[in-house]
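Given as structure tokens, the chain that follows is alone and in the form predicted on its own.
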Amino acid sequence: MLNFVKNSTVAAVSSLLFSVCTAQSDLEQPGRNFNSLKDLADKLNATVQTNVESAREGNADNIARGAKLYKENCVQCHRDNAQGTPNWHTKDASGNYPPPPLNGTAHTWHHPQSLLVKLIRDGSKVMPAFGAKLSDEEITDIIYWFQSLWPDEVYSSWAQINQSYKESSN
């Protein structure tokens, strides 16, 4: 996946490259799509973000599974947007900590896919496991979903992070 996600930045910035190097000769040629260079950077925006989303796993059905496996499972401890517990970087009265945030904001990006569909299945010291309750393909939805909440720059992480943690553990 990482090397997709090398090869539709590339392909992006070549894009942007070719465009600019034409929009001025495309704002003066009539019947062209540009009316500004405004125009041709919301077009060139629009581009860049699909490829960034069609980079991300997961495709619009499991997203839309796994925001309904959350709501019905995660959203008592981790919130209803995945903001997490406020305070959740300081420990409770019983030394634990509370529920992180899973919207990109805290270290759930630092963790590798298998694990964080490990910590859901198996549960943690504080956390339940839910590996009774949901199939791995539905927490594999869930994990979708919190991740499309992610800003591009964490999910670009995520994935470098992820692609390591598979190739050494090959």
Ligand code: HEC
The other form holds:
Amino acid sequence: MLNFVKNSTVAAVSSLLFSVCTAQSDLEQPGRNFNSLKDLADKLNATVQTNVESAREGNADNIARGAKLYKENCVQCHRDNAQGTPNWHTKDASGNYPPPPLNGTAHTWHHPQSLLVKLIRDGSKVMPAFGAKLSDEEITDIIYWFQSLWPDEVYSSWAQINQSYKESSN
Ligand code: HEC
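Let's compare: the form predicted on its own is above, so bring in the form predicted in complex with the named molecule.
Let us now look at the entire complex, which starts with that chain.
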């Protein structure tokens, strides 16, 4: 959460600096000040980008392992790109919900990390339990993989839910 606040503050400062630079360049020949301010704005922009990426917890190795484990264990129900079943919010003939999307278009992002791990470990109504087959680390890598499909704004909403949940359960 703090990271996001920090990032948006840096982004705001950085774009402000950038407009100051542009305004200055209209009024006068770009001199040393302009160059150093513009350099600073560029550097800040680069920092913002790195922070946005590193704000997501799983790294490329975690995500690659998660993708493989997903294909081996989850793909038959949640589909190739975790898009789930088209009619996932309508109960089937036996009164159960079909596998939902995990790609950020349904409500998976409403669950904090520890509850996602628990759900995959212990299963649910139709969702099988994977605790005997996958370690918590492997389950976490799968979560990193499907989270890598979430747009930034979905991830950022999830990160806030996750943070409040962690604080309330401490
Ligand atoms: C046999 C089909 C099936 C398999 C295999 C399966 N799931 Fe599910 N999953 C479901 C169903 C159906 C649900 C909806 C809850 C229920 O009825 O159990 C679900 C729910 C979920 C949810 C909660 C989604 C939400 O929005 O609340 C997550 C997360 C999830 N599955 C992850 C996985 C992962 C990760 C794997 C592989 C390790 C996996 N599932 C394998 C059928 C499956």
